[in-house]
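A single chain, nothing else alongside it, follows as structure tokens in the form predicted on its own.
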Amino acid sequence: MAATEKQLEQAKRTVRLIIERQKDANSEPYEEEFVVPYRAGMNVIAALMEIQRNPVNARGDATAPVTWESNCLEEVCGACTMVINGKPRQSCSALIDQLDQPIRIKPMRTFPVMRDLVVDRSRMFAALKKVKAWIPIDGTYDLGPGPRMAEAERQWAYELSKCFTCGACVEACPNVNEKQSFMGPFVISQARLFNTHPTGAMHKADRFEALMDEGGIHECGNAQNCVQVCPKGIPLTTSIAAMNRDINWFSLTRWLNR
């Protein structure tokens, strides 16, 4: 069966990317451009893929493949955050038909690069464990069901559930760099859902004190950047601003019942 126009136009297609590249953690960055086929429905990981079956650059020469990482392939788990064409964003979900080209790829710079594309978002999960951003139970036995929600705090709270720490929120975030120690507007959103929580409640006032330490909800600047990145729509600035106040409420009745 003769190719139609359309199948012959689109094998003539290129997509041409320029990847910043690392060698390991203690190597300088470097650009490296590439051009691989074009096919139809494409995403950023398709066109790495590419890369990773032919590793020749652009000038044609032989190269190593490209590192980076992904899981879920559905913007859920967020390992596969990068910054492409200047936005953090999952390079699962950004299709080549939907970005300038040439396609600008970088590492999230606000993490430690362990190798191209690949970095070390520990420092996110230290700050999960700093709030205690988890429903603590005595895991020995069965509990049976746990405390109802109303219908209308299950809605919000379902929403601020939908974080992935996918890093986009911090690597937007102005505050979050290497002269200070802001821990970014996810954790603070994680905070507000679990002292919401019927039983992660019982913690709240020790994830108040840790936003109130050093790296807490005071170096937030108030960018708003967060909001405009986040994959998932999440309310992140609402978050930060209803913490802000019980935080505020929290230390003024603490210093009332000394």
The other form holds:
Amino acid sequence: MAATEKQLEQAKRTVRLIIERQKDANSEPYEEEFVVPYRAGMNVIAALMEIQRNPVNARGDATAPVTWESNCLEEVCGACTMVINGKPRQSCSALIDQLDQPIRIKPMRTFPVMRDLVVDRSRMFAALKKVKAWIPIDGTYDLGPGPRMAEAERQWAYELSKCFTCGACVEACPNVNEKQSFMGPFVISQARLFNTHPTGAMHKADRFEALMDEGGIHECGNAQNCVQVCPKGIPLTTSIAAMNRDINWFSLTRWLNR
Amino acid sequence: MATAAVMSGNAANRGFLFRRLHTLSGVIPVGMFLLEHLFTNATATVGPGAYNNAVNAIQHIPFLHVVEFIFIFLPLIYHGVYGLYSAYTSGYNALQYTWARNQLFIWQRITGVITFVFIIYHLWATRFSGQEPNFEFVHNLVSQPANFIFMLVGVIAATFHFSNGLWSFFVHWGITVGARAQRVSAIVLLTLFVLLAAMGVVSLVAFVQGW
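Please move on to the form predicted together with the partner chain, as the form predicted on its own is already shown.
Starting with the chain above, the whole complex follows.
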């Protein structure tokens, strides 16, 4: 009996969403409001799926369903990152019960918006390539086992490895904008991760050079929004300061050694 | 920027070098000069004689104009002009992200611009006024309410910009790395701001009161 009443109560509840939409990469953004039925435990993606099922806006007009990207649904792939109630975060782990309504959803405008909530994050991958955010292990012959990594270092380096290139730190950073070319906080932390690995450290200088280049570490202005919005709690500002120390030393000694 | 070309050896690193010179020049020598200047002014609290003696000692530094140009004007112009450029290219999003550090990021830029304007006025009204710098001259200057308010705003903006800038300097030079170290340095340096601003204001009041 009680269960039935609860179900009835739930059936009446709705979720209000105001979504900033865009038809394609070149058109102007506009807002559209939606009201979808509430279900216990639903996340923002479940609400977007409701709109997909019944693409009618709050005024009752038929509309194109809202497009978005999502993949893992467990906050490890970063694909569904969008700005929800003013903060960039993954929509899979954004639970409706914990959000103020109407829920305002926008795409991350730091990146080129392709359509609705879908953005093109290629610039992040270009940045990772620029700093060689990997450990080269291939050779023309068997290179043998690499050097061992100290457990104490591995422990904190593991925290840095949780970065899934979601773009939240890039979106929140005031110095990533159209007036300058800052690559973003994540890439500095990734360079630090691969510099810490004993095999990765063999390419330390390349990563330092890349971070002294255009869009590098010097364009950080210490607003520190990145560390606040990172869904994985990665100590991005610590990585930036630690890399500042390394890179300043690297550039100074290189100049004096010439 | 001949040193720039030599140091970088590579055009792509120029931005890195310019930014690092900007944070460095803000502390050494510009910040050091600010401290010296505030302490000299504070001698006004001891009396006109003490202030006039302090000014006199500065006037007798050998090669004063060369020292002034190389250690004050040149780095000050560089820090100020590059700072204006930096403030222009920064984004401002503290309405969306209201965390304290992001607010301070904006205040650093606001006080930088205020200080820039203030210093131009300040140089024009004192250093390049053609008048003998002594207690009486400063007394007459700051006794005008408009000048007093401008000086007050300038002193507070400059001391905030220095203290908060020093926090940033410690991060840019990799001195305070961890979150705890950065939190402690923020507390220490905001306390420094309060002390320096108070010292500046007390000195200003001493100039107004005369003796």
